[in-house]
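One chain follows as structure tokens, the form predicted alone.
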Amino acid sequence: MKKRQVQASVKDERLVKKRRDQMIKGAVTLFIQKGFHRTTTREIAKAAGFSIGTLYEYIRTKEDVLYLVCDSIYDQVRERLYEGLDTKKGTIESLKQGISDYFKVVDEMQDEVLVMYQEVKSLSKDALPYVLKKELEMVAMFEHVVTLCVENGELDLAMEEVKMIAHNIFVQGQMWAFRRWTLQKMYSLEQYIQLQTELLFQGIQGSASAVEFQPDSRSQK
């Protein structure tokens, strides 16, 4: 799937970047304060620091501010949980701190990330699929190691249940950016990571015990 190309008329990249920047980082702001409907173009200029004239040199629409910011962000986590998980080891300490790596990269980034879990279904239908890949991508990096944790023989699970854990460690960590409001008034962050984790293997243990998982019959037809 192709990126999708946000047209400027400014041909040098390296200010194309600079004021994409600028833009992202108040975009990120109002969009928090505002959502993404009820914040202006205009809003946007200012906060980036220039007019709506100069805005409109490197965008076309307000819809290609909110690619550029959700596109910005996912890039972000993505890259630094790349440089923080390990798939190599599939061991359990190194899935368990891959997953406290994580669950810091979200709170480092907690504003970035509730403007992507509150704004992404705004995105353009040519926008869309492309960055939810980009969500796929990442959950597919702890779908790995914990298959490798599988062939390691350190875990006892299903296929299907590996790709579930995978989906529940990426949505575990976002909801602490999500339900920020509540959780960071009960918990400190390592405590948020510590249940968290234990919560998730306690499930894996169970689930070792369990009846065999049995396919959708709706999936066999």
The other form holds:
Protein chains: 4
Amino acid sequence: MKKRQVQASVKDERLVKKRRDQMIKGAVTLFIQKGFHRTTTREIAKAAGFSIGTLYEYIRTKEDVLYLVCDSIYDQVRERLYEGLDTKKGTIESLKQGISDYFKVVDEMQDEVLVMYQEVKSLSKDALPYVLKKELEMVAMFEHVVTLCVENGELDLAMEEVKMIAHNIFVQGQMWAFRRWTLQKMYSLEQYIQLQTELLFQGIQGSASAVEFQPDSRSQK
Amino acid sequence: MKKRQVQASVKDERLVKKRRDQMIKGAVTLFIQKGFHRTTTREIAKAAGFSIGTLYEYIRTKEDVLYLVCDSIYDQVRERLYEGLDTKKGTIESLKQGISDYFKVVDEMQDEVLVMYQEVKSLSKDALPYVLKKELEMVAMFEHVVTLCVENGELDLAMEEVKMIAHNIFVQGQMWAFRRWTLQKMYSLEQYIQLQTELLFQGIQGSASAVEFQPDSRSQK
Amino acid sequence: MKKRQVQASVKDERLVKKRRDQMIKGAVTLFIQKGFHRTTTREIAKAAGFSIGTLYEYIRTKEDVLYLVCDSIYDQVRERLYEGLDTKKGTIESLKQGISDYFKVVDEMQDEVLVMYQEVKSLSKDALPYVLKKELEMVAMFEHVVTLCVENGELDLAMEEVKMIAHNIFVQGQMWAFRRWTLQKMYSLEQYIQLQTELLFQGIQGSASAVEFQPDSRSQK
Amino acid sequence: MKKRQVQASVKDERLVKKRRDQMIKGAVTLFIQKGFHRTTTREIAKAAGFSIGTLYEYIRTKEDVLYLVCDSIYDQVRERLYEGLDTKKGTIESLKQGISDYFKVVDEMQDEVLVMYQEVKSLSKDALPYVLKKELEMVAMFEHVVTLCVENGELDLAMEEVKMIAHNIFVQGQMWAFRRWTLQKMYSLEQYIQLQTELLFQGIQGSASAVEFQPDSRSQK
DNA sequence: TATGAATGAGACTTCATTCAT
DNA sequence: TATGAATGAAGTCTCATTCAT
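Output the form predicted in complex with another copy of the chain next; the form predicted alone has already been displayed.
Every component of the complex follows; first up is the chain already shown.
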């Protein structure tokens, strides 16, 4: 499945890239504030720094903007996720590191993750599969890392368990963003990482006192 | 915090309740199909079985409908959750049963959970807290059950861990709905419950072969 | 082929008829002045005496207005044509009378005929057939009258000739409207009727001095 | 009345002529397909083989294109009409020949005639007279030929009749194009010419059996 | 209490035209 | 002379909300 093409009237590829980057940047800000539906194309154009006419030289419909935004955010997250997970050698330690890196990425890109998360559903039936595919690719990265641990004998898991775990990790990352209204009141990022990692590895029954919880390490925002 | 009041022009309380129930029923169906923003008030009125004029006798704005819908869904989920968790006596077995019950409720109310989940963000700053409060109450139910286990000595967990666990359970339930496009392709509900429970209790490191996975038990839909 | 239905949101048939009549009346005036394409829906609404929102309660698209206008004009012309031709008894005299009546109708409805004439081409492929069918019905009326003359032995014509004659009469009527910029400078309506009738019956070769031409009878406008 | 000037930024007369010819050629095709209003200047430029910027080096407004197109079509029709009528010597035979030639020209240039016919009204008050003048010149050609016949004693007609006849011939030619949706279903060009000529000369009353009608001679398209 | 016609702000999108390169 | 990116006025249409009946 190739990248879904968004048609532009302008030919110059470099310019298209540049203008779309402006557009995406402006749109993300607006979508964060008011959501996709409550943001007008005029506002997007303005935030991007050009006229409404120019906006439509680079997209066909408003929904194209949403697609471009989602696509861009996914790419960024994935890229950063990839950096972190790429070099892992299939040890538990490296898995923990990978999770920690991912949670930090989500933390840094909270707003973007939130937007992507809340607005994908507004994508047309046409565009949705392209975006969901990217999501699955990210899940697959975790799957891969966990699988390596299994192959190395560090973990003993069935394939179904591996998949489930990968999904859980992925969602727990997103959760930090979409439940921030409560989670981030209770935990610092470090605590969140520590707790989730511990629970993931030890489970409930073995978790007690496995790690010393540090209530004071909460980072201020 | 009391229930947020939605103003109605009509005085007869019984009638208000009746009309709003019609309204919510119709609206949920529509929101499932097209989302809140793409559903018109006319459509809601029609689906509810009365005229647009009548609709506005029972609400003030379109957003009121969304609030009513979210509120109603939360109430239903919470009610059913309560039934399941209420009688639990603080044993691990009862906790497992509670989780299982909850996941089943989510499965049965998938559409509703999805709507609620995707559209809460469209609520005004005014209405949001009321809905989020309900969510926290549900999380608190799990918290309570886990706490009982701790008090009974069945589990050994810090308060922060308890809270985290409650959130995880809650989100993993929702996850079954909002990631159904992939999860429900891979697992039957029973498998999902089994796997998540196992991972929750044993964690990764101890999970292996804890339970025999049954690939063929997948229920057909 | 039934009348093409233009969808209205409003249910009350009587009201629909009334509003559409207002709409048509306003639109004709505007189309006469500036043509269909240069007339905006807002202008139509205003000319009709209601808001743009109300306009769209009675039509679906701007093109519907054009269809309604064309349809209405055709109906009027046809109705009046029918009155004149209906009672004719298949004599040459009655045919002449019918032609004269038709030309007078066209003269009185010049603006409308012109609009219809110039704008039909803007109708969608969907609506066009309905309008062209009406035109053919009008041609058929002349055909019928001429055929009666043939059957009565007053004229001796082949079927192909009858059809051709009917088309010629019809177009010569329209011509009085769409070439008014030159014809109406040269002839009064009476002269036009007299001349065309004479040429139709006598032809060129026998036409000379058949009728005394009356240069002074030109009507003033 | 001189030819209306369309301003160009480019000085080189030869180039202006060349570019405008390209432009007209492309525009006619487009106007045939979608009409003047639904054709964009971009499309015209593209069809002409150059950029939108270049287009505007050779015209001032979109309407200029329409003027150029109409002007060009009229010139072509007139030129070909002139060829046919020029050498006629004022006999009935030559008049018939002239009519036949003219109808054949219209047949060959159907699309163009149709465009010109349907779009002249979109010309501004400013440009219209220039085009109508050309039309009158063509009518005058027929007038001239008929007048010659009168002067030669071949026909006996008053001046008003001559003018009327000229207009009729002219319109009956156009009619072949603008009523082709029905006429060309019923008659071949040859039949059309034959019938119209016969009716023109003999009229209704004398037309019978004047010419043997040949139903089978219809040419296939 | 119920209805549904009326309203008009405002949304998305197009396209003729300009102008710097 | 040729290009095509940029512009923004203006067009069509939608829909939440009101109010007279």
